[in-house]
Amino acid sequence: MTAPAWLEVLNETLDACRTHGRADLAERLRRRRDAPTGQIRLGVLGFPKQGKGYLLNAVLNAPVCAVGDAATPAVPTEIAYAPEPAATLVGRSRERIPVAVERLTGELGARPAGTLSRVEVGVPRELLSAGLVLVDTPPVGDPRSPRTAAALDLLAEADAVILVSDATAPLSAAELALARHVRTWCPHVVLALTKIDACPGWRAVAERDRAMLGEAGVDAPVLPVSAVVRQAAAKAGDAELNARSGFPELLGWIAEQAARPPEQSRALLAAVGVRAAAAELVESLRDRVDAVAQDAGLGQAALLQRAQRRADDLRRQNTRWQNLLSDEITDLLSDAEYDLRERTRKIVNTIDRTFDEGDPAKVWDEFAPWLDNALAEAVDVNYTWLADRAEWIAQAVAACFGAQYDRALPDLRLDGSGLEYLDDVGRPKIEKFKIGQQAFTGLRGSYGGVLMFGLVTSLAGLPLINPISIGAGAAFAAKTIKDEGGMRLQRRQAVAKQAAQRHVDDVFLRFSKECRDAIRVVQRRLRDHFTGLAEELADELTHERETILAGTAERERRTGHIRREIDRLAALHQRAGELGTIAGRQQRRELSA
């Protein structure tokens, strides 16, 4: 046996919204296509208040809704035909509780919230033993409360619809909303206009009610309706009261949907169902394409923009840390030699002075520690400031990246404290003035003071060797000592100079050889450290590129699969059109990609 066409759109319909996650679509679809035949759904809608069970104990002729301030069911209550009046409690777990009618109401309190699924009420009306199922909603509220999930769900099986507003006033948006999801999801769908009876004017809110439903495309007539009046008719058994109540009116409404051809019905209803499906999916659908539209169209180029910007930085970066430790570098050669040669300066005046004032002999075993001393304080202070500078060029090179320096600076420490290189100063050759060297020098100078006067005086007739040459050779003698003794201190104090002078300027030469082998390393270390990071950037770089090209790819992918998921809803709208013309129906706008 071939399936209808209805079912095969159905299916395909269904098989589109679990594909795409709609899993309340494609459950409202499901109870579509496995609705029981032989039974005719009429839901009845509407907010609170607004005479929802009036009306329908007024087309029952029975007490079957609760009314006033009765508490009204959380779940929907059906209504059939029954050869006597029973109630039945159906819970979630599919239990069936039969109770008395008269004792519903009081049951339906007693039961704790979310226990039931919904109650089924038995009457022996004729209206209803055809197969026709009346059934009654708990009111429409806020859309995120359980109440309104259930009213809503009657459209996954509801042939007809009526809907439910008093005549007080016309439509608000909310109804006037609901009306329109209704009518999307039911093709039959009538506004019970209640409440006339109480109402003067409720001819012009019935003819504002049609002019809303028709500007706002639902196809429902308006029919005025007042229980009370249609309850007064039947208790009095008058005709006329009852014909002025409009119920004949709704009931006749009633019947026509009741005596509607099943296979045609269970067709225009897949029809209405799968159209209203791939509208919502088509929208969705859409919304993902101008979402991934956007994101490729100014995320796209914002993202690369960015790229770009990121890439012109690094540029930027890279020649700035480079000439700025280039420059640093220099510089700090240039100041570690001159600070080193400033304090070996102030220690060679030093040694200057010393020396021009005191004897080497004398002053030489105080000197030399002193020397030793102020040479290592001397290297220690370049040292640390050397290590301390070098720390200040890391972090301006640091400082090149910005945020993107995200790291510890590298390891500068230098090798020793620079001491390690500092020898001693060596003892020279000072050569002391001794006793017998003096009395050496004295006895020459004396010889020639006594020779000199001793001549002088024999002239007189005294001998060569008298007390005057005598004298005069003891003061040559004295003389020729404190002069070579004189010579003798200055030539030490040139040696001890030139001693001490030699040793500072090995202990500069050296140290500066140290120091700038240091502020190489240094630099070595800089450049290796932040080269490293430099590449490590522009890795990313490119890989952030490479990613948002890829990402391109990959939307114009989705993009594409999108439309043609489009395309497909597309065709099953319209085939689905296509039935509900061949039910009968009006076909209403197609949709398109």
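Only the largest set of C-alpha atoms that superpose within 1.5 Å between the two forms is called the rigid core. Numbering follows the first chain given and starts at 1. Quick caveat, the model's predicted, so the values are computed rather than measured. Compared with the form predicted in complex with its partner chain:
- Here A26 does not count as shifted, since its C-alpha moves by less than 2 Å between the two forms after the core is aligned.
- Once both forms are fitted on their rigid core, the CA atom of E544 lies 2 Å or more apart between the two forms.
- In the core-superposed comparison between the two forms, the C-alpha atom of D219 has shifted by less than 2 angstroms.
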Second form
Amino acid sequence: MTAPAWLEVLNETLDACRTHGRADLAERLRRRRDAPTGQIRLGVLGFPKQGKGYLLNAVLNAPVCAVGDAATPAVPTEIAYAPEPAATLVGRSRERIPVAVERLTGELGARPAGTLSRVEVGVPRELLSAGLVLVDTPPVGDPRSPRTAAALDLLAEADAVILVSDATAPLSAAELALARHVRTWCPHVVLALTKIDACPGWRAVAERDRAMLGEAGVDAPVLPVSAVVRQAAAKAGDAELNARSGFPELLGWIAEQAARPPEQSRALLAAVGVRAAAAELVESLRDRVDAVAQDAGLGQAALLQRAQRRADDLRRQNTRWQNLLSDEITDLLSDAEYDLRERTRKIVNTIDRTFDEGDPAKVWDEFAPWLDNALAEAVDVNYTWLADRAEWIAQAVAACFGAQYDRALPDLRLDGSGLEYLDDVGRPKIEKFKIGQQAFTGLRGSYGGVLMFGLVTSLAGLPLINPISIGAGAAFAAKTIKDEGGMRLQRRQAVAKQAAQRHVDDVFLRFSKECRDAIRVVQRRLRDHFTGLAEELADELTHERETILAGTAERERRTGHIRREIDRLAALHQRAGELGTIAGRQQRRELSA
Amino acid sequence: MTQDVRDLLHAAAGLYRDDPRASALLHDCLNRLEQPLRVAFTGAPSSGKTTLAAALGEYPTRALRDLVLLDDPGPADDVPDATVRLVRHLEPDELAAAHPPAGSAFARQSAVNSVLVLSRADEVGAGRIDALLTAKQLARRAWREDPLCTGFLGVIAVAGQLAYGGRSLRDDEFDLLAAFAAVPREELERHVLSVDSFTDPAFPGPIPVETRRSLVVRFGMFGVRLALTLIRTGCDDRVKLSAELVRRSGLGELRDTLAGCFVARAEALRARTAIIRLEALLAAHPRPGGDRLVSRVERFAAAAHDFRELRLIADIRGGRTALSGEPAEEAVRLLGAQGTTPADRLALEPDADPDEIYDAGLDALRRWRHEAERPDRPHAERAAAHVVVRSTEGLLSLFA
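Previous: the form predicted alone; requested now: the form predicted in complex with its partner chain:
Below is the entire complex, every chain and molecule, led by the chain shown above.
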């Protein structure tokens, strides 16, 4: 035997409910599918103090349910046929505690809330003998209360529902909402209008209730009843009075429910359940589509705008840091050269002063270490200063990136200290005026003097070599030696100066070359470092934009998915509607995506 | 107390001189201090507000002559000084909805201006003849045990229709009821089972259906049955029946509560309304210099003893203190539950000799001071006794 069509539709809807996170709806459908056959469950639902207990007792002609000011149990009571009256408390973990029927109310009051799941009562009543089960539920109230949830739980298995509202006032908005909800899940609903014995205006209330139910699209008959009259009729055995209580109509309706062919009934209930679940699911899915659309509309534009703003920022940043770096490096080059030149100029001045006065032959040994030191110091200071400036430039450029700069600066330490480019100054060739040279020079000067004064004195009859000429010779010799010594000193000084200056120039040339190279290295390192950073940022941005755009696509894909789901559910809804029609009932509205 | 409030309102009027709406509000507050207390009847539709207000209001008694009863005022049109809240069932949902919205700290601490009424008490228990008794027990139990009923000056079951019908019982109606009561009970029983049977053409006797209908509309099926029982058991004239119906309706208890908690405290309740409105104004439109006014309002609120008295009365009567029996009765009397004059508080004749009053006051003060200082009592009890001491001191201070 193939599975009935309703089972297929129901299973499909059940899966959809589970997929979309509505375990509650899935559970309801599951219970509807697995409902025991051979039982007709008739639920009684209503707000507090509407006379539910009185109604049920009057239906059964037995004091089964707690009435009046006694607290109503927070769990459902299932009343079924039993040859002898019996009551059983069913605990949370399915344990069964039999109690005497007359002690039921007391036993219920004594149990702490939440320990029971339901109460089962058996009564020997003809009405129930064919498998009818009446289910008394906790009063409906605050939609968040567990009592309300326990009452509405009934809808998963009920074949028909009696709504109870008293005749003291027309249906409240909450009661009407309850009626609508019940009718969505259960096709057979009746409104029992209780307490008509006490309310002079009950006919008007009944009319009002009929009109309200009609407007709300709830096709439920309104049956006015009076438990008090029914009770009096039972006591007096008065059939006419019983007819006036309104209960014969209600019992007729109940018998109608019990007499319905079970397979047709199941199909219809399944169809109604599927339609109710599909409608609820579609509603929550629509909410999700709306939420996603809102999310996308607002979020994506803002995100893209932000990304665009960041790209613009990045472009401006790039120009700024590149300009800054090249300007700073140019400045550094000229500053470094000027500084070095200034320092060497001072050294050269000192060299000049030293050799204008001093005799290199005497001072060189002292001068050479000084010069080496002075040059070393100049180079060292210049080099340190250079490193500091390079560091500063790196920081200035990094500042262009603002808060986005979150990494360490590149290593700008210059190789060595600059001192390795220095040689010691070489000693120039300094010729000294030695004794032999002095004697020879003296002889050369004295020879002229002797000869000159010898010739003059010979005129006076003196011999060529006489004391005067010898004296003159000696004087001339001394002067010549002196003159010759002076000339030699000047020459020595010039040589030393030249040698020192050449050394300085040499150092300057070589070192300034090194400096320029070092600065270029710094420039290159900084350029590479910051270009890398800028590229990374640009990549990040591109990636972000891609994510945003991909997110939109993903959202659209999801929305599309949900829309298709809605369509699928709408189709299920329609199929269930057709099943319902086959089961003998007209369905009205259809869903659409 | 009223003078303090008046000063505060004048100071506020100076502060808001240039704001026409605020000025109008403050002016209204000042005027209202001179006017009768406004008591609003609120509750869900068809909870019986109009009937109850009519039963209380159309037949003014001396005790309630200084009240204006407002039948379900809108939230904005009028600010009531006190409220009678009607619920049809003492169900958690309805009780939760009956709680007034919380305002400022002062509004909460002085929220001793509501009485809860279980209305249509004759419908309790499917209109059995003991419906009113059951309803009264339910109300008392709820007041003592249900935390949702804390803060109400009373939880009172009232059958508004019965009260109104009883008060307005006409001679012809009494004659009709007496005629029905003369019919043997067994014979009548099935005809008073329901509205339909009572208005059935088959009803014995020559009374037209319309007359019977109007009777059941006026008194309700329960009222008719009760009246018949009462006539049979001795209420054999209109005045007696009328009084008995009203007595059983619970209206008297409500009236006494209104007289003791609202009328006697009219000055404090009017002052409360004015202070709460002033607080709201100061909070909604702060002004430089308003701080001083706010602290003056706070000082006033902290010193207002009436609200402490009312709250303690409600607590003692609602069974929320350890006091019971004779001491409880004396405490609520000293707190002014039966009238706020010294003689009322000390249970003396209104024309009692001042010396007698003074001695009685001194005696009460000594005893309650002892209670307030007993170290073996829990703090809450001593605090309650302190309030009584303070009330007694207040009444003695009138003789200083």
